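Below you'll find only one chain, the form predicted on its own, shown as structure tokens.
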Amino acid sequence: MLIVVGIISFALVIFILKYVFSSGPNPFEKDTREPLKKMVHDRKQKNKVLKQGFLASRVPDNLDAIIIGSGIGGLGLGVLLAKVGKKVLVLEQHDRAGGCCHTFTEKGFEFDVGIHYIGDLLEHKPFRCMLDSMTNGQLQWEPLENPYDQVVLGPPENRRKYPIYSGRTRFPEELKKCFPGEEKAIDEYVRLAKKVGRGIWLLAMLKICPVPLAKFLVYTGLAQRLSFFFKMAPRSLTEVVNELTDNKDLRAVFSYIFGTYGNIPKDSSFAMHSLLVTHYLNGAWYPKGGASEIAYHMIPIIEKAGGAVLVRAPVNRILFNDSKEATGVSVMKGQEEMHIHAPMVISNAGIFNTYQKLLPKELQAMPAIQKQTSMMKNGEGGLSVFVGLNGTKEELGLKADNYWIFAENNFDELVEKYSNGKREESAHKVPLLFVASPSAKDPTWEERSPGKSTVSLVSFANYEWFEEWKDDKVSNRSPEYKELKQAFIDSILEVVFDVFPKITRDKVEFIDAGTPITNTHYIGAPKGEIYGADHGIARFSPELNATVRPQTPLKNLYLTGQDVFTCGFAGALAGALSCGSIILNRNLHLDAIAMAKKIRFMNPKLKGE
């Protein structure tokens, strides 16, 4: 009987995906790629696109939609709507567009804040074809080294380094060279990760299919039967890898990339982890010209359709009529409010900002809103250190790769001790550190900044450690705050100097750190999180994913970005695709796949791949 129900349900899913969600306009219908134009490096010229300040005179008339937040989930959705003729206004509270894709410059050094490496960008893959379409073919990608990641475990006197290679066969083969006798565990790990990755289709399905069908799939248990993603979602990363091997270093290497979504292995869903593993199986890439190129090539598409992307435009509330329908937003211009109206409002500000800050109190109290917020929680606070160096990548020993440096291989114990410790003590014992050099990854860097290099260092820190200074002026926080921040910087630098011997203190020309309260100020993260809402095991239950959807309980109000789907650049874009699917009444996920197939068919060089 269950098999029959499963077959019927699967047939119903295919029917709905193929027919019901294909009635609206398709933003991927035409190949909009254009011949490559000369790359723009002049900062003033780029700022004319990226830093268009909010003025009443710049707000287009007769808007079709307002999007709150210019991160990739907001900009990406803006492009999708613009490609079918919608006039969209994207509002950004910061002084430049891009969200975590923006860059900033200090003392002549340009730093990215969130784009370190992106996977799945082979030319014929749907993700690459989609990004090419959304930038009219102007965004270029540079592959990283292979190995693209280096996992470093242990103290200086017992340090072990394990290279992580891309390639569906090379990835496991290189691991087997490092761990002889563990071939069976490595093969099974890769098999499980791939199988989980193939099951992600149902997560997208639950976001866009009719609510009764989503509930049917959840409450009959069919979601877990139909998708291996949901079958493995309740299992922790620690649980799965511990069953595969007793080798503690191999367990650590299986788990190291948990830093890309922010939950320690015992609190991580193996399903979420598998998405990251498979995301990089075919390689890793970095945007040529730096992360700001992403927004720079998306904004003109929105403008061409009559829309605009305006910065220094803090939305302080969403406007509703008496029928509880979203009708627009209120923007603070100095001490005055300006009301802007549109038939729909889409928030890329995150579920907590949207529901707890931008809604009127009476709507925040709605049971349907309360249910969604109760199912989610804030993610971990991020800590970033930005280092400007005198010297070329060759002189400093920097490559187009990343280092994941851990104090030892017992990740769960290390991070828990750090997080539960007193801030002054934890500042001297940062257990994990991500190290990357944007300048070494970008082939245009030497032309733009000869003789200089940058390094970005990322870890985690409790928001509560810094919360007492959150209301200080961002450029002039108290001496105690600066002292604590400096303690983190000093201990982190010691690790960098040890692992990268060519980087010495005399080469450092600029250094500063961004704490969780820095993230709150610049990217609007409520608790300083860099990956949106928490990505622990509970996040990947079928019920939550059938409940937290692009369409909110309030008419004409939608959600996009990381909190709708998963974190990171690809996850936020998947959130934009899901939201666009609802608004345009068609399955944009399938449209992107169909476009990739068409491009592959039309290109003789790709047919055999």
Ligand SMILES: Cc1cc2nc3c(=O)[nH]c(=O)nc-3n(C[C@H](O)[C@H](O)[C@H](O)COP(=O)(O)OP(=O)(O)OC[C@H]3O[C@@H](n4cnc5c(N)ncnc54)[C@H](O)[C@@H]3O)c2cc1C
The other form holds:
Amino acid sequence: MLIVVGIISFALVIFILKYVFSSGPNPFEKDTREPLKKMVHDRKQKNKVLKQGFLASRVPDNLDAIIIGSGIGGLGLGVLLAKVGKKVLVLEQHDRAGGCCHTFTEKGFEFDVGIHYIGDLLEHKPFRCMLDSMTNGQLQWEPLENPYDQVVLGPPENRRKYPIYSGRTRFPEELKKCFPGEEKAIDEYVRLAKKVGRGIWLLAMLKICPVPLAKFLVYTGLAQRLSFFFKMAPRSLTEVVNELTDNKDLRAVFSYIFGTYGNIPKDSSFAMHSLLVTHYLNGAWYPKGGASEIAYHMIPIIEKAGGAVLVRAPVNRILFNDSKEATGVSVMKGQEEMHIHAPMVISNAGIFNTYQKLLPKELQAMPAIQKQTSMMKNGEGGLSVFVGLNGTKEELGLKADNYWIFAENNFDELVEKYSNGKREESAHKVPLLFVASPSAKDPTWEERSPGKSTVSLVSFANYEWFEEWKDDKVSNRSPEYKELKQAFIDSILEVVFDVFPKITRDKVEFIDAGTPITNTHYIGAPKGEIYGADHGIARFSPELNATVRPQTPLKNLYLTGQDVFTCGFAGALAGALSCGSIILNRNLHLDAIAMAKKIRFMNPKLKGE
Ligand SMILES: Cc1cc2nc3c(=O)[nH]c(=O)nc-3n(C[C@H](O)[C@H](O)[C@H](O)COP(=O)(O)OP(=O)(O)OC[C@H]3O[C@@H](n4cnc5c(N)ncnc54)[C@H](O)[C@@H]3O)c2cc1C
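Shown: the form predicted on its own; wanted: the form predicted together with the ligand:
Next comes the full complex, and the chain you just saw is listed first.
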């Protein structure tokens, strides 16, 4: 026993010395927030930052790093490196930067792709301070309504609506008002979720601590003992909530937020679920000016350090020397390859793109690479419907909140039936739907698009339902594809018209849908995944988390973003922090917390007039 304690203590001391008191440069050392500048709404001006096309002449000399992909995992890491003076080139395959944070405009309506609400952004919290620092204080956040989510259960003739409030005490109190007699179950659910949430530190540590220490924590079983997160990780959400209550609507309300990571309750880990529950406990926010503001305020920081963010730059392979060390990337410029070299390559393109498409065949076959890909699997495909409406939010009854609408309260059966069904049948009965109005959440919208509104509708869809059309030109897919897409749109719209009576067909000015193969095209998701790699129970085993880390088995090649931590804006950014910790040889998670402590009370002088 004493020997074990001795080994642990020794390893911890090494870890603390190396990562807590390390001397690597700290991107959060200085308070870099600047006085708030006037917001830019002019699209042309914003595009000068967001849409800088790839040209050889725009590639900076003497790069320190190349990042493949400009999602928050890529840009966030780019900013961290730029803040310590590194010259970084970010390469994005799409025609604009941002990944899931990009926006697009159709018929005058601006739509977000993958940002509807983000939690944990109270001003004094580390996550908020970190984001303020990473955007030099220019990105502003608008709180959603409270209740921020509305859960709607049941068929049209018997829909039950449950409001979800933020607030550590208000969240359970309001639930108790909806479910009298269930106080004990609600308190226990919240207690468990909070306790699990607090255990996340070990997941971060497994990603960045020295491999022998990570292995030691995993194979001795210490990971489960030290962190309630890993203790609860093997338990499914269904299992946990069924033990808490027999009330089927309450079970559903405990579970509804599975839609934010994509696994049905019986396949999802209570650990992942708890992260989402606690993420929104203090409220939910939306980026003022829309999601494109995120990349818009990060890119100049990368540029200031001599780097660049270039779009229409699909990386087709990573270059290696004979010693299997990454030395750069090859970018397709038309039919020609262009090679760019740097001492390190970091991929934000996801684990499957990176290992199965961008590595040479002989490196793909390496046992260490095979081990990682065999531990992960592709996540659920996503389906988004974008609706442009004639009318203000008041006229259309839209608020800064989200609706989660389910045809029944038995989510496991409901979604399995849908996913296992024939595509033509499933298209006519989409059983779960997320509804949000980005325009109602953005206080700058009315000024930018007076008299108009947008609604985004999100659900899941199998990649295989659409796969046969994946090689068609994206703007000109076959009539059969369009017909299938239309069937989904029609059935989804029926639900919207029913739940939002002020939205009527004559108000719809624009409507289109993005299917899993649309995701493949625009965000590079290989199987149309909505949240990257699968977030089922297996994803949260300590072994997987000690294996799939920012540091790859190949020297000078690293991973960042959602596949290396968890999905979600915050999860992908945690992937960037973990990756930055490895590269800069210090614990950036702790640095962010330390910075937040230092600037706990924001300096009012830094706020704009
Ligand atoms: C519909 C939808 C709604 C969502 N809603 C929310 C929400 O409300 N709140 C929240 O927190 N999260 C939400 N998410 C999840 C969140 O947006 C993502 O988890 C997160 O942004 C992923 O960031 P990332 O950097 O890891 O990956 P991505 O944003 O996917 O970025 C990866 C980038 O790599 C690029 N790329 C891929 N291959 C190559 C290549 N070969 N060469 C060059 N570039 C390449 C891609 O084009 C892409 O831009 C949502 C996601 C979706 C799809």
